[in-house]
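Shown here is one chain on its own, the form predicted on its own, set out as structure tokens.
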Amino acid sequence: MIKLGIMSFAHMHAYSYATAIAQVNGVELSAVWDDDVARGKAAAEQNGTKLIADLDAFLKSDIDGVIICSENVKHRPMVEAAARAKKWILCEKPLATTIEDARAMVELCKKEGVGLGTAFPCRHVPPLVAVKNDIADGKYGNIYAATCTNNGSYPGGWFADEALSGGGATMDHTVHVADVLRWMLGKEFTHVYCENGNLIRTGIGTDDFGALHLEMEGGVKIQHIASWNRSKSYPTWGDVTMEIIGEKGVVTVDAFNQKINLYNDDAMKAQWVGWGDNSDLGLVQDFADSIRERRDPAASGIDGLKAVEVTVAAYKSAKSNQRVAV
């Protein structure tokens, strides 16, 4: 039995990961720690496990690995504490808010001999896996360009506090697409031009919209929209979409289109109910397998670092109004 602990329920994804853990054979949520004790206690009770309020005691317990879902700026100290305790680590994205922090996390985990993964569940979405395999098989020939979106609902709370989040929608919703493109194409990003700001909400502490023009090795051109533009009445949290242009054809993929329409009189709005695969299950299964096999998770700390490099370059570009090298 692989025993996992969750460090912090500050990020809403922690609740989804806890649910996924309960559905994966041979894996259990053994303990919870949270610097907000009341939140941690409630989450532990909700998921049928125990809260260990003392961090040292939590990390000295018999858990094999931890999933870190804190505010973005707290990722580094939590990763470092878990690494020194010799625990395998899956860290919520973005891995860090600065390149320096992300690189330090990767280096320490390597020094301590523990696996470090970044929570990129899109790698476990079947339509994206299918497109990746088709590209690798040469179905579309050389890839020339792609247009991508990652639009979502405004999460509020600490996400709009730059001191805790490190950035807004540009950071929150660029890392997924950046990682998917690196994973699909096997190429690195070379340049970023970004314009961002507050097009939807005023008075929040971060950007809620980013328009990015990126270039990858070999001159592949990428257009990407990252936003918190979904209204409260929108059927679901958001999307990940791609149109990829190759020499032999074009492929369009809507990553989360396995859904049915529900017209809910209780909620008084239309809703989308997913019927397909749960990418968080794949993420947790891979993390458990990485512990058993003593390897990095599929999306490693290095992958997290590379995505951070893109977002840092995007914010530099937005500030300077210049194209920035990654």
Contents of the next structure:
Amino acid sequence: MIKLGIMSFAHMHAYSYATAIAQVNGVELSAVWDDDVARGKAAAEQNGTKLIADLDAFLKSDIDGVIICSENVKHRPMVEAAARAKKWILCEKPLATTIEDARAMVELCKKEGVGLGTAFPCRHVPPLVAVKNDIADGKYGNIYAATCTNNGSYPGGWFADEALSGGGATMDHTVHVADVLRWMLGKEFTHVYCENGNLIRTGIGTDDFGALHLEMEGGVKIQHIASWNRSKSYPTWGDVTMEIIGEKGVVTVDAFNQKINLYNDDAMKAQWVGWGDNSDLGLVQDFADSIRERRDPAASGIDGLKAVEVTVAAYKSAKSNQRVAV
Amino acid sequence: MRLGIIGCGVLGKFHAPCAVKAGFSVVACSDPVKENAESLAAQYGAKVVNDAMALCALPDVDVVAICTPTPYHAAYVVEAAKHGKHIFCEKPFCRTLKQCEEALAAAKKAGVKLFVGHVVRYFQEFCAIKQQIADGKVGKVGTVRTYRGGQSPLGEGAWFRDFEKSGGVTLDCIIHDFDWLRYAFGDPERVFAQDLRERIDEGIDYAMVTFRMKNGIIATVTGSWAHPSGFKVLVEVCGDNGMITFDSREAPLASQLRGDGGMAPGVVLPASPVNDSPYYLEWADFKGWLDGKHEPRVTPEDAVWAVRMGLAAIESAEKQQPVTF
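Right, and the form predicted in complex with the partner chain of this protein, after the form predicted on its own?
Below is the whole assembly, all chains and molecules, this chain first.
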């Protein structure tokens, strides 16, 4: 049995990871820790596990690995504490808010001999896996360009506080697609141009929309939209979409468009109910396997760092109105 | 109002019945491909004029419609204006800003009315979107996204696939969106773009464009001439109190022909019939302007602005830096 702990429930994904842990064979949520003790206690109760309120005691317990779901700026100290305690680590994305932090986290984990992963569940979404495999098989020939979106609803709370999040939608919703593109095409990003701003819910204190133009090795051209612009009345949380232009054809993927339409009179809005596979199960399964096999998770700390490099360049570009090198 | 049509290919044939419905009579047709001019002329009992410049001088022509490849627009506008003819010109107005200026100056000097066919301003779905925004249904607009395109067109002599002539998907296709964005949201501040123009002769062009408008709105436009088949238009407008989305694939009709019917078997053709086609509506607007009833929805200055936006996007894609207006 692989014993996992969750560090912090600040990010709502912690709750869905806890649910996934309960569903994956050979894995259990043996303890949680949270710098917000009340939140940690409630989460522990909700998920039928125990809270260890003292960080040292939590890290000295018999857990094999931790999933870190704190506010973005706290990822580094939590990863460092877990690495020194020789725990395997899966960290919520973005891995860090600065390149310096991300690099330090990767290096420390390497030094301590522990695996470090970044929570990029898109790598476990079957429609995206299918596109990746088709590209690898040469179905579309050389890839020339892509238009991508990662739209979302406004998450509120600390996400809009740059002192805790490090940035807004441009950061939150660029890293998934940046990772998917690197994973699908096997190329690194070279340049970024970005226009962004606080355009939808004005006055939230951070950007809620970013329009990016990226270039990858070999001159692959990418347009990406990172947003929190879905309205409250929109039928779902958001999307991950890609239209990929290749030598032999075009493929469009709407990663979560496996849904039924629900019209419920209590909600008084149309709702999309997804029936596709839960990618969190794949994420947790891979993390458990990485602990058993003493390797990095599928999306490693380096992959997290590469995505951070793109967001950092995007903010630099948005500030200077110039295309910048990654 | 007697109309002479220069360029009787796909668009000339398409415009003729719309112009007739709006109250014009087709009296002269010219096309370097003689069969094109002859078949259109026969349909309306018009005469065929081999030399398009001579058509511009005909005393029994009141209005000249220019439906040629883009690089020829300016010369015909200048000639038609010289002879005091009013002018309908297909978009894009011209291939270069210098041509735009010359053509516009000629029309102004001659005191003739010049209308450029930015037909998207007349599409019912785009009107509905603009109306909902004006009615405050999405609150204050922050972001806009449009998508237009599909298969790469060829045109006579494959001129669409010659970037010097057509300006690619950016200047020929998504100029529709550029014009509509400016119509709905005001002037742009700067633009950044990427494209695949280097593959245009393979039948592939794809443009990805971001405008920062003067009022702060960020508008992204994607244009495709990269698809093996099909065509789609997408629009998304997000505000602080709601969103609007449109997808042309959600059409009321979808036909799929057994056998080829001129298309590859199995291709689904969506259709969205309306009583008044937007192409008729633009001709009716032009007619109303000529009759002194109202100002046109598209002014010549709007048409120059659309070319300016298209050329700035092309310049940005070349330099890989933003271009400020």
